[in-house]
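In the form predicted alone, a lone chain appears below as structure tokens.
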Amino acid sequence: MAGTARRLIEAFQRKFQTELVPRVYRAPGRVNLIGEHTDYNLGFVLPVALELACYVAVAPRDDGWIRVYSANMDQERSWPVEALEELQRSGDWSDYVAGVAVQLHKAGVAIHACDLYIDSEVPTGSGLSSSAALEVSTALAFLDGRPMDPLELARICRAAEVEFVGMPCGIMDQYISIFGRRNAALKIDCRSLKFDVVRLPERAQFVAVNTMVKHELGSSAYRDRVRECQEAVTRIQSRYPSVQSLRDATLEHLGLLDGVVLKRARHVITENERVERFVTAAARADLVEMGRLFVDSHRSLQYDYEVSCEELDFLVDTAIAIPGVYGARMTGGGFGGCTVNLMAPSVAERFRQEIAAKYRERFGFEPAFYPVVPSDGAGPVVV
């Protein structure tokens, strides 16, 4: 990590040819190993952070403007801090750096002129999100020491996501990018925003498998699975006017749906008590079971919650197939991105040299693998 930071500054007065030293900030991205489109229901989630994180250098300017280059994809941005709450979405990475100053500025908080120069190890599109590292490492840039509490930023990084990208997306990626320990997961509960610290079995080794493809339909699908979730809540609650989310709901309420809001409603419920198994089953590190609810997920997704692809189902098919494999399943939105899979130590070799040339004689192409190492979430660098 401080090699990193290191590079990180070297890169960084080249590139705006300065003597300055830079602060260093990380943010991780994540995998979630159960709990699917469920945060934005509030419901329960279950990620881990990865070690692969986000990087943002900062120094300050005496000019007034904000300067951004992402190295990751060779371009820079730059606004005047002055016309912050005049800023507009321009389509691109820049949103989420312009969204998070834009809802900094809202709650408050002074934003400064600066330098700020970007690295993300976490892969764009690949369902580890990517978007929430570059969020809360920006954030943190941009407060450059000042506090500020953790849920309150995890909020903010989030309202920059749905309120100026565009994206109605829950809490979890930020959440866990901040909370995030080393060797454990975490249990969120997406309403009261509180989790459980979760211990892995040791003997457990999670492996991401990239896809290496991310479908168009995936951003208009996520709205439309939004929208069909508040439709079943509707229903329910011209019945049951309690029930505020589909967190409340049970499968007796499903009684009163149909079609394609019952498939949707269908697999949130079954979700959320599939967390709850999977918790229990990783206090008694039973794998079979743990690796059971995992494939029980990817199903529900593929079939009721209907986010996944032919390249994911492949991966989940291919991986069960294999002994020593306890369960696989696709993590993050979905119609492309990463599948999460549960294995034995002794098999990982095997599990990648399989899965690569079986996907490679399919698709025509190499998948990518990522160790599920669980990190810290984000901070300073130091160096």
Given for the second form:
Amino acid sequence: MAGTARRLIEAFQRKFQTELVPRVYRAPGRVNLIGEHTDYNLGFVLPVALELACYVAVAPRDDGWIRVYSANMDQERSWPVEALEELQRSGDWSDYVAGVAVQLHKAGVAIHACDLYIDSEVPTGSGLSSSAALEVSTALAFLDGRPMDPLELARICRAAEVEFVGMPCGIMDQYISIFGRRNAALKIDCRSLKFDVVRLPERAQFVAVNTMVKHELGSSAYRDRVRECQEAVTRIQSRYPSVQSLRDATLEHLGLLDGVVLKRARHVITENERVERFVTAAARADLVEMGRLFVDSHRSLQYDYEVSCEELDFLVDTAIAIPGVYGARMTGGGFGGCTVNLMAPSVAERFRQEIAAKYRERFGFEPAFYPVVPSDGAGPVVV
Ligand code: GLA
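Switch over from the form predicted alone to the form predicted in complex with alpha-D-galactopyranose (GLA), please.
Let us now look at the entire complex, which starts with that chain.
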């Protein structure tokens, strides 16, 4: 981490032709173990923060401008601080940065002129939450040491995505990027916004596999799902007014629904239950049950929620046929991105070889593998 920060400082100085030593902030990506598409329904999720993170180096300027360079895109953008209120969405990576500045400003935080140098290890479009990592690291850089309540920080970063970028996401990604814990997952209650630390069994090895595809359908389908869930709530409410979100709904309420809306609600209700059962199984170190819940979650996302795709299904089906693999499921929004796989550490190498070979044979290119090492949430990097 410190090595990455040192490299970033040098790159910052080269890029901005300065001897100033910038400060460096880090915010991790995440893998959600279980509880998919439940956050915006105010249910439960169980993510872990990853070692893979977005790093931002920041130093002040004295001319009233914010200048931002993305090393990943090799692109630069700049805005006068004075014009923050008039900033418009541009449809690219810089919206996340601009959105954070705008939302911080709206929350009453003074935004100062500065140079930002961004370098992220979180692969984009992979379902590992590269956008939340970018938002949170950027927000810390704008704050640059000024304190902020971490929950407010998560809300502001989410608002950047919902209001400025225009993606109606839940709060899971920003929350785990901030609150993540080394060696643990967090069971987040997306209604109370409180969490429990969940220790994972030592024998459990989690590996994320990237399909390396991101189907275009993704963001419009996400909006459709949010709307369909809302419709389910409206219909249930007509009989049971106390049901405020699908978090409050139970399988008995499904009798009031039909068609697609019934399937969407069934996924959310059963997925919330699976989170609880997974946490109980993890406490017993029952890897077989944890794996079974992974597969049930995937099938529910595949058939009821309909957010999977051929590549994700292939990875899951191939993985669970390997002896020693307890379970696999898609993670994140879907339509591409990653699967998360649970296995005994001794099979990890065989898993990698077999998945890589079979995936290449089927799709003509290699998937990428990431060890899931639960890490701490966002903060400054001390060099
Ligand atoms: C995306 C969103 C999250 C969450 C997941 C699905 O990652 O940003 O808020 O809804 O999809 O669980």
